[in-house]
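Read the single chain below, which is given as structure tokens and is the form predicted in complex with its partner chain.
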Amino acid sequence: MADTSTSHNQSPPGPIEVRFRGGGFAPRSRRWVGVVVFVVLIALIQWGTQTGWISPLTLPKPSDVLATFGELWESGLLFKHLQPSLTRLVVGAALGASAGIAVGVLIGLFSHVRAGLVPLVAAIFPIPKIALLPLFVIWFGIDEGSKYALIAFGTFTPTVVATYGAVDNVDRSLIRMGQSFGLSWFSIVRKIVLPGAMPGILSGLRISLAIAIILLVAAEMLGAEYGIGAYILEAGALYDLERLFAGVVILSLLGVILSGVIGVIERRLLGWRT
């Protein structure tokens, strides 16, 4: 109250309007300012390599790159590049995400198959996957089976993890509840712990996919002819910049599709979320 008496030599203040400080830190969709992005840094380059400020050998010209495409695509090479690469990638992410999928499951419901498991998983996880290639063409052979091992093993090990992640953090309340009904053990994996796992699984899906993609390209090193991967390695060896980033664009338009496909599935089927 000593102030009191200060404040009465001056003038009170006046009203003064409380100064704004929320907002912020909530992140909302502004879809058309990744889309400026892109063009802009396409626009640059392509002015940059147009007038030489960006040498040939630095970059290529964007126009040049999807001139290279328009061939691609009209040589029909296109659809013999991906048709191959595409199996390559459903064949080998379905093992390898099916499989860890059921291991992650396992891990999670069984205390020993965890004490057996987990180490193991966490053991091969930091394994760089391309450096098993040689392995895997003496095991696999070199045609597709090594192919589909590479991109199944590179897979597998982060579904493993994010499934017993996911099944762990399951509502253990739901599962109690299943259990004080009286649902059988195996009802309660399917109706409670699956769906409630969903999320996670799906969210490590989209990690796994993406790697899958990087491993395509990996996988491709070794005795493949036809494929995007091929084709980039091919490009890189030849210094072909043109084509090389042709089929980078490739491959980062089929991470988006993927990662576009995912989205979908989760809208579906998690839209019980909150």
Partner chain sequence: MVTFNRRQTLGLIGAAAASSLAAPAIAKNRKVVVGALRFTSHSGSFIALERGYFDDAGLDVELKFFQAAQPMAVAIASGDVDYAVTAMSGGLISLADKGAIKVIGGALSEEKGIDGQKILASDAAFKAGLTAPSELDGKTYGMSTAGSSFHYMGSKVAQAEGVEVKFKPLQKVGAIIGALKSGQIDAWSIVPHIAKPLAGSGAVHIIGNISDYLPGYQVTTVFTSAKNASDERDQTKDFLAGFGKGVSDYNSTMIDKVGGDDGVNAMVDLIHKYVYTNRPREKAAPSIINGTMRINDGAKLNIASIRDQLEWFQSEDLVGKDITLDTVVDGSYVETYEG
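What about the form predicted alone, after the form predicted in complex with its partner chain?
Excluded here are partners and other molecules; the one chain stands alone.
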């Protein structure tokens, strides 16, 4: 009896706090992790080249590459090479991406356009765009026109594929809901289809802009006096690894900057997802 009364007098256990797990796998900003990875990698390469563990014929010292950057800055050659490259990249990528988004949206919205253009895009997409550079030179000349055309064409096809795929993936129940509320076709496209497809379009742009940088280098290696590609080609011909890696680092930084720009656009346009 004593044991029974004791058990009845015990208070029930208090509420147990349960950690919130409804974040929807939303990524958290951890920018410092990327910086740490870069710093550690560069420090390891510096240590390996100084101790002889890494041959100087394989990788130059990061400190020597940094000194090469200083020479480029002081001589003014950095901007002489960077300015034409940025112009070609911006013009070519803007033409290709804008046309690709427009065509991709048309393919996603209209059945006749899809039936006519999807087989054409599927036939063009696997062609290595660099292989078409001689053809563009014949069509547009060896000057800026062929470089713009190559970058635009290389950006166009992946943007088309990403865009109409993103339009296809828009939730059809949202479209039916808009129709049930009596929204016009234009309003449904503007308020439902395009916002719903925007994440896929921006993801496709990341890939398209990376391809644009690759094609920029290829285009500048043919008939360009100034440009990052021409600079890398000249450094490779002289086997000047410091200058060669300085050009590669410039391209890497350019890719990081473009990715950051896309990230800013995503935060501005896709804030509704949070």
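Source: prediction; values computed, not measured. Positions refer to the first chain, counted from 1. Superpose the two forms; the largest set of C-alphas matching within 1.5 Å is the rigid core.
With the core held fixed between the two forms, Leu241 has its Cα displaced by under 2 Å. The rigid-core alignment places the CA of Ile54 2 Å or more apart between the two forms.
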